[in-house]
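What follows is a single chain, given as structure tokens, in the form predicted alone.
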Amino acid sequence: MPASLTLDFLPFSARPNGVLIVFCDDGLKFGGAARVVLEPAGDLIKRAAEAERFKGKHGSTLEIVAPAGLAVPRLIVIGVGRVKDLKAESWVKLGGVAMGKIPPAATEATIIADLPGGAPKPERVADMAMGMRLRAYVFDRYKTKRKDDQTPAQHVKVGIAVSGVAAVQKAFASRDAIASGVLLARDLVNEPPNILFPDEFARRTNALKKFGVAVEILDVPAMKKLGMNALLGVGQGSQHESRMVVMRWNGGKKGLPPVAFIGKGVCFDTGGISIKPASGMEDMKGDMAGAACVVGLMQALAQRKAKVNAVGAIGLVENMPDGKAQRPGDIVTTMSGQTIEIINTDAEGRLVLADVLHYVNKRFKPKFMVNLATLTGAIIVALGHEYAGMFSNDDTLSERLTKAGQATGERVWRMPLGPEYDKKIDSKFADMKNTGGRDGGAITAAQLLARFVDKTPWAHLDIAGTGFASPQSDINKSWGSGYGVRLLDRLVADHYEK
């Protein structure tokens, strides 16, 4: 995979350079524009076709090497199956398949973004060119060797080939935006952490100033004042002390309440006192998949500069076991006033989202709030890794969650929340104790969580099956995959810019 990857568009009469990229239907049939560049080959695409049982479905791909009569080292033909059926999920996928066909060490690459029909629509088009970024990803800064068949070029330039320079160009500059917000959430995902820890994690967002997004960073003293109880008791027994970070970005009309949203940041979660088994803990390193998201999405409004007021708000902490750790027995007393009985450790992030979720709520007046947390293992149990639990309070802004992951492919599921779940995290010595034990492991994580929300409408979102580790796709070929960005941004544009 390339290590860096610079997209220009250029008309249909610019002459192709380096490995040649083109589209067919499921007919085999190519754009007017494909057509002229691959007339010298004469029946070479058919025969290669016949020979290797190609038929233009959907993110197929036939390739030849050498093409006999064209100018390029390699051809790639890429199907899109029925062009009456590709929607912009389409495209974004179609271009991570056709980044992911260029070798390894190619410097050039043209595409012909040319359908049977006509050419796309710029809007299309610059979908594909975000497919391409995503999966041009990759995370190596601390690799130091490679194996000989995987060095990379270290830069590849590719140009799309496209019927309207300037509208492609137009439309790909809040996709770019978008692009580039999930692959900070990547980065931050996958840094190690004795690198990324709170007070690092924090550091770093105030490079979302030069977006013209404000930056305020709480310090230990600064959320004792505000009594974030439950928040710094899980931080209290690591050295790298606890932050909380709040995100402003005023593209709205002033006035007008924000949108509001909130990331789990356990930037290393051992499990505290309740330690976790030692097999698989490095990925815990990913327990702050959240918080990255919500920086991500942050740069992406700001980038792209949405038409909204928006707050992100993130808790950062380290969740270990030493001296000064957090007990199960322990009590605390929340920002809100309510008390939580700890009775596992290792059910942290709800405590870091309870006082963060107060804090917000309290000071912002939102629209509306989205938390997101990789909060639960019982999630992964219910869904798997193809959809994120969703938890809400309100039908409205389930059903426009769900409708942008089905257009961005960033899926969630409903699940449900009621008073009948309560009664598991009562406790006999708070007002509500934070683990209600296994069954219903992640209805009663999101229960605890409504106690903090008040009337304002509200959805958590359990993304401990999609944050880390999901599985690999078109788009992703990432451990840390910057999810929820897209399916949040879409959310915004639908809904809530004026």
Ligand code: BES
The other form holds:
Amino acid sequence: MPASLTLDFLPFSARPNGVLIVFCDDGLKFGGAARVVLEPAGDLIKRAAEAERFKGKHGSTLEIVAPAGLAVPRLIVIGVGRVKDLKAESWVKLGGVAMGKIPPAATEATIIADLPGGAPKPERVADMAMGMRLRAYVFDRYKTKRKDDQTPAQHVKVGIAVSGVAAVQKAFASRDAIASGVLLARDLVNEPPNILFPDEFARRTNALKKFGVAVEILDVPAMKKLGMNALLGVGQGSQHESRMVVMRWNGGKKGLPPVAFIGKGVCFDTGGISIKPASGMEDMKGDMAGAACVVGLMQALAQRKAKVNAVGAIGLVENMPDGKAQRPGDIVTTMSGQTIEIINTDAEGRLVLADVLHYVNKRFKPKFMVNLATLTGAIIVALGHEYAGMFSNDDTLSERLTKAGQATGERVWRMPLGPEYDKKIDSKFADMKNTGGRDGGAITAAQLLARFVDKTPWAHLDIAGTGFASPQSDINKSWGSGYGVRLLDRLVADHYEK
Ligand code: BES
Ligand code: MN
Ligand code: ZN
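Alright, leaving the form predicted alone aside, put up the form predicted together with this ligand.
Once more the chain from above appears, this time first in line as the rest of the complex follows.
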């Protein structure tokens, strides 16, 4: 059974049902609506707070089971810290904290979205509700036995009491769309590679049609015709055929050049003939996290009817060793006409992206291109799992991405590009080679991509450290994180709509 979280917005006057959740500041003060409900409990909360040394610190919680005087099974007080320090992102997190505190067995809960000094803005309450959806996600479709102690609650109806229902509902519509996009991306990353091979991945993108997205799926003959030999070379050792999917959402002015998002979709990366060691190889089912993000983002933009023209393009392949597999030493001619000597078949993501970037640039002449890829282990060495590596030929785009990262918590850190790095991928036999050696490995990978984007403003996000197995947080308990959907949705919302 899938997780089913039901969210409803109610007026402050509604009677609370089930688990009661309220917020207080770092002076243990409550908003008026919460005070009314808590009144019959007298000084219970004050005494419990003293006993637990609860100070209302941001994100901290106080739980009282069967609180005397209140007709609820459990009271959860969530500290928000100093009210004037609260940002949009703080509310997303508070939603995650609230969701995480609802006990697994609970079927109903009520959150009183009030604060001392007045109810939070409708947008902030909607942010909180989005945080709840992000936290409530579990990927359990392959578990035939369920443990009862699984958190968070799996089948719970949450009423969020607010000061103006209509305004919150309106603000929530777009955030609901974004959350759905993130959860779709997580699902795709979490799926096992025997189920989610390139053609199956491509078929799943058809679901975006119901939101008004145009979906084109290109098969091997179509890509051969286009000359996408770098992408096809990666997939040629697999029993599963390669695919490219092009998604288009036209919510902006007719004829305006689109913004474009490109994703690496290596559904499984064994390394190919340059095979990877066995330990941890199962994680390489997530080597399509860039593509998953692009699909989740396109759905989010369409579902919230973003006023933008956007293209999403993903290259879907499986990198396998086989009698037909690509060899080290092979030279492929890309769609752009440039040739690449394969030194290491495990440096396959850049080969896929080289063709998809060129294709998108040539066909759509986009305003900018952002690609996402779990491209290199080297970026994990450099940045760990906290920031994605960002490489860009455009300062404005970089600054906008950096700001969007700070606002959403999906952070990026800009890395260098330059001719000194570029020359490390010059090849003895072809225009370039697909690896530049161990030193600066994330940078030389980016330099190869840069050779396929011409002058178009472009940013490459290396999400090897953030797309999966990234740190758990109040809003993410999933292996596949869905990283990038909120970041890029924010980039579009802040700069490219209307
Ligand atoms: N998909 C991997 C990169 C990766 C590693 C992503 C760990 C997530 C976690 C990529 O295709 C790869 O194998 N890169 C090689 C490149 C090398 C052969 C030049 C790497 O990083 O070791
Ligand atoms: Mn690889
Ligand atoms: Zn890979």
